[in-house]
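Below sits a lone chain in structure tokens, taken as the form predicted together with the named molecule.
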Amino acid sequence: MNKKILIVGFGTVGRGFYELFQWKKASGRLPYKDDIEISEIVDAKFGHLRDFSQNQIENLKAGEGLQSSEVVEIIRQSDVDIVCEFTWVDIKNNAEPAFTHMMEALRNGKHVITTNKGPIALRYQELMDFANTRKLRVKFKGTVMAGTPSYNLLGLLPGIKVNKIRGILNGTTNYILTEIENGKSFEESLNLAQAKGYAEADPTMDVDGFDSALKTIIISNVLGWFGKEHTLSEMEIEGIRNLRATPDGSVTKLIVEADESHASVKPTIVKKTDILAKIGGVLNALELETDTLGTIVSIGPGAGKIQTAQAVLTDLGEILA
């Protein structure tokens, strides 16, 4: 069957997904049973494209733009099967406009894939209840550790219980901390992280620890591992804004920890023998303390254009299975 995709949000992630999708499709590496194409793109800044050519994509420029209501109307009228929501994260505004985009897609019978942490961390139950009553899927692998396997490893481990998680879940701050260790300044390192497409549209989300916190909430609460809902207001959150140097010979990392009763993100001095001390640059790591296998660690890129797009191919595979 022929399936179609609408991309909502054509910034770093949207473009990364478009490029990766065309590349893998052309090289015959999309292992889906359905024939699938990206048939429509909408972005509040760039406008709306349907049945476009490669040339139009390359020449896409910010034009007059679209109102929020026009973007929602385009989602409503689209004839696609899957909406990929890649707009920016806004935690001050109840995860809007992404939440409305996703709900509108579901209301009109479309599955949703997102890399946007806001709706999944803050309004997960609302989204899932709505999707379940319509027998639709909402997939969000790209919200945690980009395409690197993270919470989805649990799908390979039936019956396992995770008692605790610990890790490094933000590429931007890990990159900054690594560069500070190498002698660069905080500001220079942040600029580099932005230029490489790692940082959020609002980089204070990274620097002040909120991006790591949202990812911890997505892993620990959304998956129901701990039977307790950690929330942003209850979490202990400290970023790296005031960190300008690490004590000689030590390694400081922005570490997240969560178990049944407590969740935190804070700069932590780690021993050089700790596996997390060796996670440099944009790499992320997630340690899962389990009841049957002891500790499992997944390590890999946690941000980046193509790296995040890879997660969308994983989600597509689950929807089209």
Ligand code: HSE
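Based on the form predicted together with the named molecule presented above, generate the structure block for the form predicted alone.
The text that comes after this line covers the one chain and nothing more.
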């Protein structure tokens, strides 16, 4: 059976998914039982594309653009089976417009895949309840550690209980802290991260800890600790501005920790023998403290164009299974 995908948001992530999807499909590496294609792309800057050629994609230019209401109408009228929502994160506006895009897709019988942390961290239960009543799926692996296994490891471990998580969930800040340990100032390290494309021009979400906090909330939502949902307002959040190298043989990392009662993101001094002290550069790491297997650790890239696109392929596989 032929399945169709609509991409909403054709920035770095949307383009990365499109390129990876076409590459893997051409090489016969998409292990899905259904034939599937990307049939539509909608972007606030580039407009609405249907029946497009590869040449058109390679030579896209900004047009008149689309209003948010026009994007919603396109989602409503589309005949696709799956909507991939790749727009920007907005935590100040209650995860809009991404939340509305996703709800409109579900309302019209379409599964959703997103890499947008906002709706999953701030409005998780609304989305899941709405999707469940319609027997549809909302998948969001790309919101945490890109394509590197994280909370989705639990699918391989039936019945396991996670008592606590700890980790490094932001590659930008980890890169900056690694450079600080190498003798650079915070300002020098941030400038270098921006020059390499690891940090945005406005690095607030990363360096002030909010990106890591959103990911921590998402993981706790998935784990479902006795119905407890950590929220941004209750979390202890501290960023890394003005940090300096630790002189005593330890290192400082931006560590997330969460259990059933408390969640935090803050710079933490760890001994060099700690496994998290060895996570350098833009790598991420997640420790899951479990009831039957002790501590499980997953380490790998936590961001990147192709790495995040790989997470979308993972989600796509679960929807089509």
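If you superpose the two forms and keep the largest set of C-alpha atoms that fall within 1.5 Å, you have the rigid core. Just so it is clear, the model here is predicted, and its values are computed rather than measured. Residue numbers count along the first chain shown, from 1.
Core-superposed comparison between the two forms: the CA of Ala201 exceeds or equals a 2 Å shift.
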